[in-house]
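The chain that follows stands alone, in the form predicted alone, written as structure tokens.
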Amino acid sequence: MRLRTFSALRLAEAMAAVRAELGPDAVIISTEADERTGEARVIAAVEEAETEDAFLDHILFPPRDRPGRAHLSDTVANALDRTGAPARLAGRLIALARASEAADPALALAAALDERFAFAPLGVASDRPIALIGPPGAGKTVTIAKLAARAALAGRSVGLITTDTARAGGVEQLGAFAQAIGIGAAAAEEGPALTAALDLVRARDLRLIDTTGMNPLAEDELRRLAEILHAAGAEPVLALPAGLDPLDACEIARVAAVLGARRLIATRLDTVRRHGALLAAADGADLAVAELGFAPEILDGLAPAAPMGLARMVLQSHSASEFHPQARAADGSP
């Protein structure tokens, strides 16, 4: 995808200019009209066979005339670029950074991701069994257990399911863990046993359910996991692992949109500097963001999702371990 600025004096000129040189296709990102020309400006971006790296030269507006702005386009477009954001959402995010009221790039990113994004993040209690679902080796087991013992420490009551009988380790893991934090763990493929599983566990504050690797591909497994899901009047919450291409992790997670899942935990951040596959993944399936984890650690490796700590993981391109989200992203705070 190709992004091309066109400037006119009024914005129908701006419009057509965009229709005369890249078609019918184009997709316009975001208008402007300078504050001390009245010239109007249009992003627009268009499918073309070239590297989207080009696109940074052609997104960039001349920055305005505000005292300590002056970089704050290059250094979120630049800090996008990097992480792998696909051009069309990178436009967008910079336009929304531009049009924010702040100076330092961290808060104008936040102030942007807080406007394209949803962060909804999960908590200690839930009045609907929560599902984890997922490619394998997302995570799903271990972030059941993050969940779990933050619940745990926080006084609520939890109770732990797992579906994955299949894989080899599959329950005994669930259980390790479980053990560890001092609760107990049960195992139900489906059906009546898993029926059976959920009442026992009825009264409490927060149910979690562990679920075989989701593959996006396979329509078997997909009917199989939604007749789970169903079964157990769960919420499905993705659980989408760091360093995925970004066409990948997009298709999963409308896969998982389709299954009923309407947040997203992003897993293994510790393991990769680039998260776009993130950005585009809860972009393109509309799903919320919530939560972060950024390390193996049980007790203190997952953080509530929040628009500056995602900001502050974008601009650093640092792996979510080097800047430890935990207290900020619970609050936001820069």
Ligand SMILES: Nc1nc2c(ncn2[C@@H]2O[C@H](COP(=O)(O)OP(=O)(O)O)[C@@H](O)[C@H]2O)c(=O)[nH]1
Second form
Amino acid sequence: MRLRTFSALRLAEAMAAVRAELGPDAVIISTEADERTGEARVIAAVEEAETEDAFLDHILFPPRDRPGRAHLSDTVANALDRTGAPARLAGRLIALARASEAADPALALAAALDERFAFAPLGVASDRPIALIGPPGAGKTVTIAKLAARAALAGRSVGLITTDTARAGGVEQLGAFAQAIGIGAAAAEEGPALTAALDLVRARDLRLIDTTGMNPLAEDELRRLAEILHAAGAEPVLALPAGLDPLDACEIARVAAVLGARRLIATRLDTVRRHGALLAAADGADLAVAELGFAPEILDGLAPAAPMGLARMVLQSHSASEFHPQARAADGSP
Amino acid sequence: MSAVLDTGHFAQRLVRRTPVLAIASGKGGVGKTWFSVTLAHALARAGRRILLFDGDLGLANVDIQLGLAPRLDLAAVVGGRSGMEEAITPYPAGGFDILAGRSGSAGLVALPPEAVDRLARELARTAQAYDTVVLDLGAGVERTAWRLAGASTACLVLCTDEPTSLTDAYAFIKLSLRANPTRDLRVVVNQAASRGDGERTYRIIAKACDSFLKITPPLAGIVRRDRRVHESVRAQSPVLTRHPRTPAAEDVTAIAAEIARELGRDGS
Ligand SMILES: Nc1nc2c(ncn2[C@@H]2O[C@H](COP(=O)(O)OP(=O)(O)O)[C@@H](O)[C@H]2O)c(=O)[nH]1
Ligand SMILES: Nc1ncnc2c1ncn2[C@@H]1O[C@H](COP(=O)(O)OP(=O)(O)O)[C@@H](O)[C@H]1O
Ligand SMILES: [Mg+2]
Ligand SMILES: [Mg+2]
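Please give the other form, namely the form predicted in complex with this ligand, since only the form predicted alone has been shown so far.
So here's everything in the complex, that chain up top.
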């Protein structure tokens, strides 16, 4: 359970903050008015099943050989060092893992990641259109296809639009994916065409916008992207490919944040062993981790981000040749 | 399912199992050890034969809070160097007995499950010489504490008004109920600024349990924040000896009286 207190001048504002931060499943625990200031104070809570279930599994069905405490923090520290994450961040996570008092490395690291990072999966529906932004080749188009396929499989209606009309094949690539999933896709250069295209798919549960690769150092390109996002009223979400230098990743993430991004999708996680760039970027730009992309396949290559999955990835990727957070989470092996 | 439970109740009556009150919190530093010592003391003053069992295997400190230097402790029992009865230290000033834990012994925290189960069985046997056992549990998510709690009759879950304490106490309640849906769990709010504040804190945890678990653990009592607690912990002497009428002492005494009444009524 996550428990939070929200204060605002008016009750409605506090309630809106509850929904915005804790989502639609939040339960209002109490509401009161501050005697002195008259401020509304709302205490709200949400259940977070995954971590607690993991705790329960661990306690009731413990692994036979439980490592001692010293060993536990060594395991976490070694794994974090190997990610190439900035030393200060790694040190902070190690301290949090130790403080968690969790009894196995994956749980301890998950607790630390949960404390330090926010996790906010995209789900299969959204009021605002979602625009994927990121460097060329990040996996934006493929990730859009994955998100669309997931929503379609969940019985949701999906609208696809690409603004990547300049690059050769940009439109065709998305069109091919859309056809494979059995939905339509539209191309729109910018401004009015985009608004019109969005209007056509207004009623869809999930509207996804593909964009041209962004160069974080080219101001004019960024300005054009900002205009597109504004015209669409879209939530920009950063697609961040694995394997970048952590500082470069951090810079890209900060640019994305300036463009309005609040979360990122980590892509191509299966192609590298070290994930320091992802940690550095999410931390440095204060972006929530939304999804983890770990295979090029459209149907099975994306998992909603959660502390446990990320912890296992950090702990295992140095030795494992293949990584599949869903499978590992399901069989529960540490 | 219900048949199994019924048999359990019946068997319990036959062997007259001594009630074991586990004191849990999920989070350290809320006052579990102080509360356990004071509850044991108050129950002893009410005329019951009490064993205080320090089950906080990572950071045991019953003996430290009372300024004792026991010759034998739980580590000796686990290591096979002593039987459990032998390792019990009387505490005449309080009128109750103590089985000390072991401070800073990582070996105890990492006990294999079979060893913890053996410990729980031995505890149940040793307990027969007493009217009630008070069990000070460690951090609630430790497997050892968890298994020991499973062997208890009722569990008092301590929390304060801090959000981390509330969420940890909630997690403890949730997991306890998942392991045993009929477990007797009650909430104690410690370090409350006032009774009203304590009630507000209880309502938060009660509402959370009601919303997510569809069950409302009853309130066992509210213990007010009291600087004499800290003072007596520092002086290594029980608050009920030094300041029996101070608010926190009165609050725990009231909780003990209620528990003693209930246990007496059950005829154990
Ligand atoms: N191995 C792997 N490859 C991926 C993943 N996501 C995308 N790719 C590949 O990365 C390349 C670039 O993807 P694309 O979607 O065209 O990137 P865009 O330029 O950002 O739209 C393609 O060859 C994809 O198949 C992933 O999670 N794992
Ligand atoms: N009701 C109270 N009022 C004031 N201080 C308290 C109260 N209960 C506990 N404390 C303080 O909290 C500290 C931690 O208590 P302790 O019993 O060691 O916690 P735990 O066993 O839960 O880790 C004690 O040193 C004591 O001074
Ligand atoms: Mg593309
Ligand atoms: Mg203690």
